[in-house]
Number of protein chains: 2
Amino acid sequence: MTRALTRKGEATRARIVAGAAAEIRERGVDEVRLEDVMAHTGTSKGQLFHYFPDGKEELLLAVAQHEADQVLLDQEPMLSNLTSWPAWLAWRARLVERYRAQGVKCPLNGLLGQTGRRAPGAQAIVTGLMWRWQNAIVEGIRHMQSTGDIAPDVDADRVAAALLAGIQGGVLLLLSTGKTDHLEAALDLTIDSLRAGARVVGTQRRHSDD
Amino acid sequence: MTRALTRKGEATRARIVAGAAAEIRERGVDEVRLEDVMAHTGTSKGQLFHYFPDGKEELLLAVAQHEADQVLLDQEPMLSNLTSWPAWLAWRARLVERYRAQGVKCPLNGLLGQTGRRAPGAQAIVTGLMWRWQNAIVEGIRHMQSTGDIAPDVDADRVAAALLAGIQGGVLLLLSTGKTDHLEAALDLTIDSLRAGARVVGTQRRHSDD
DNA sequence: GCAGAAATGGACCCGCAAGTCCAAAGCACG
DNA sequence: CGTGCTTTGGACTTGCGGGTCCATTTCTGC
């Protein structure tokens, strides 16, 4: 079913997705008309329906996937290298900085609340994003456990779940309060508890087997 | 500008709000047409615009306020009486139970993401809700500090902010995963850290390195 | 029971934006 | 170069749904 796309066609398609994503980030899903996308990307209605035969729904899905990928990309290379406390702090800083800059214009907002209802596939995209996100955090915790920086009895999955929840909620609250206070508090308290855990365990230890 | 409302009128108005709220919870804001509300509440278009002269926007605002109040009411009397560890646990249980039952049908979803864009006032409603919510938590922490159950050097505002973020994120994740794992993890880890704090106080120095 | 106001019903209007259609232009490759 | 595709442009259709309007009924106070 993949239609033959020439290089030119592919470029146009990408331009549409990127433009639509920008527009949506700026003004919200249900404020963006196909006409806006056309104007903003210099395309015609014929093109839109040529590249997205199922219309708006298909376009929105493509945008959602694009934005989901972007969310994780924006955290790299920190997110994939949570291998020391400075690395964790750098990641924390990047997150706060990114969302502070972004302010109210949140892709997640559109992704989950709005796109979610219309396109059934959007749900899957969000779930996938969260899954990848949490996985990266779990990896980080496990690695820190392997170096003895985090106590081995810490439940990596559980803490990662709580941390991810804190981040999501922090961003959500950023949307209504305009402040990053909640995000920072959630990040700091969770990370602190991870650090404290290593000490409290008492035995500063290397660990290879379990 | 409060129009004179007879008892009957007031009842009708309330019926509209409650019916619209239910409908929206069930199917999402932008899937609900005025016509659906009419059918579901047994009212006519004339009535809708009689009680909500500004149309859908005004109705949505009323629904938002209604739902926001409900969110807090559902946590009572626990939320206002976080005066012992059993009380905290009861509150935790109520939250999890409530959201588990509610599943995907989340008023917040509609409130923030969707209503938020359209109605400027909706933002204020959400902010108000969060403010009241967090305040109640702060009160709880302060009370526990006054009884010595929580260490006095705990920053109540900060922990409450983190906890609220965890809850919101947990609910958000419930929407895409269908599981309450994140919500429970966030609640438990934060509450645990509050309990642990009491014991550790004095012996364990807080790290404040930079 | 009789003003006057509130409550109700529902027909109608109207604009908007998604989606359709086709004709024309561009391009690829033999 | 010419055949058949992808690509592009834009006019047109269409349905949906919010909002308007007014006629009718019901209620309230006197």
Second form
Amino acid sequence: MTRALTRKGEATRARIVAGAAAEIRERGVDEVRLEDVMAHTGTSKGQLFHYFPDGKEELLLAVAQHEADQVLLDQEPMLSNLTSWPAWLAWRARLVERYRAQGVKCPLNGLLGQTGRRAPGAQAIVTGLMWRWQNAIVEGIRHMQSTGDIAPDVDADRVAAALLAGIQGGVLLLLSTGKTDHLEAALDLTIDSLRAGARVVGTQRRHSDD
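We have the form predicted together with the DNA; now please give the form predicted on its own.
Nothing else is written out below except the one chain.
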């Protein structure tokens, strides 16, 4: 059961998590000890174990959640504003820029590997991230359908799922090759397909009116 924290307690916990994330990003999860986090954040051992009674494993899960949240924050405000084709292209550019800057070192991937991907806590973090990400894309598609910019017969949930799968595949290949080509292809082909579908519907409607 999660303990309720005061506002000051929440701020201290968040500071520890952010400090641990910074250490892990700089040195790698295998090299970071609790003592390093304590030194970075200016906290005592007692304070650290007050907020993370189970020690390093609990802290790593908290950092993994922090990094998962950051994946979505790095795409804002574009991800929450997929309301026009320029907005979709701006989101596409932001996403590619984010992963190009990240390169072959993925903090979240390293953290989940360390904590065990099959552990319930790790699975919950990944599931939550993917659900929030896919839902944002679904909302963008449905908005574009409401304005006639995406064909009404498009299954928003399935297209969003396929696009997210393509993004994840592109990121996985980036980690192996150091290139964003596959990520860009997945984004471009899906966006182009959605735009082309709307143009076809528009052409059919014009012909039917003649």
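Here the structure is a predicted model, which means the values were calculated and not measured. Between two forms, the rigid core is defined as the largest C-alpha subset superposing within 1.5 Å. Numbering follows the first chain given and starts at 1.
Of the residues V37, L183, M144, V63, the one at the hinge where one rigid part turns against the other between the two forms is V63.
Rotation of the smaller rigid part against the larger between the two forms, from C-alpha superpositions: 19 degrees.
With both forms fitted on their core, the C-alpha atom of T41 sits 4.6 Å from where it sits in the other form; this compares the forms between the two forms.
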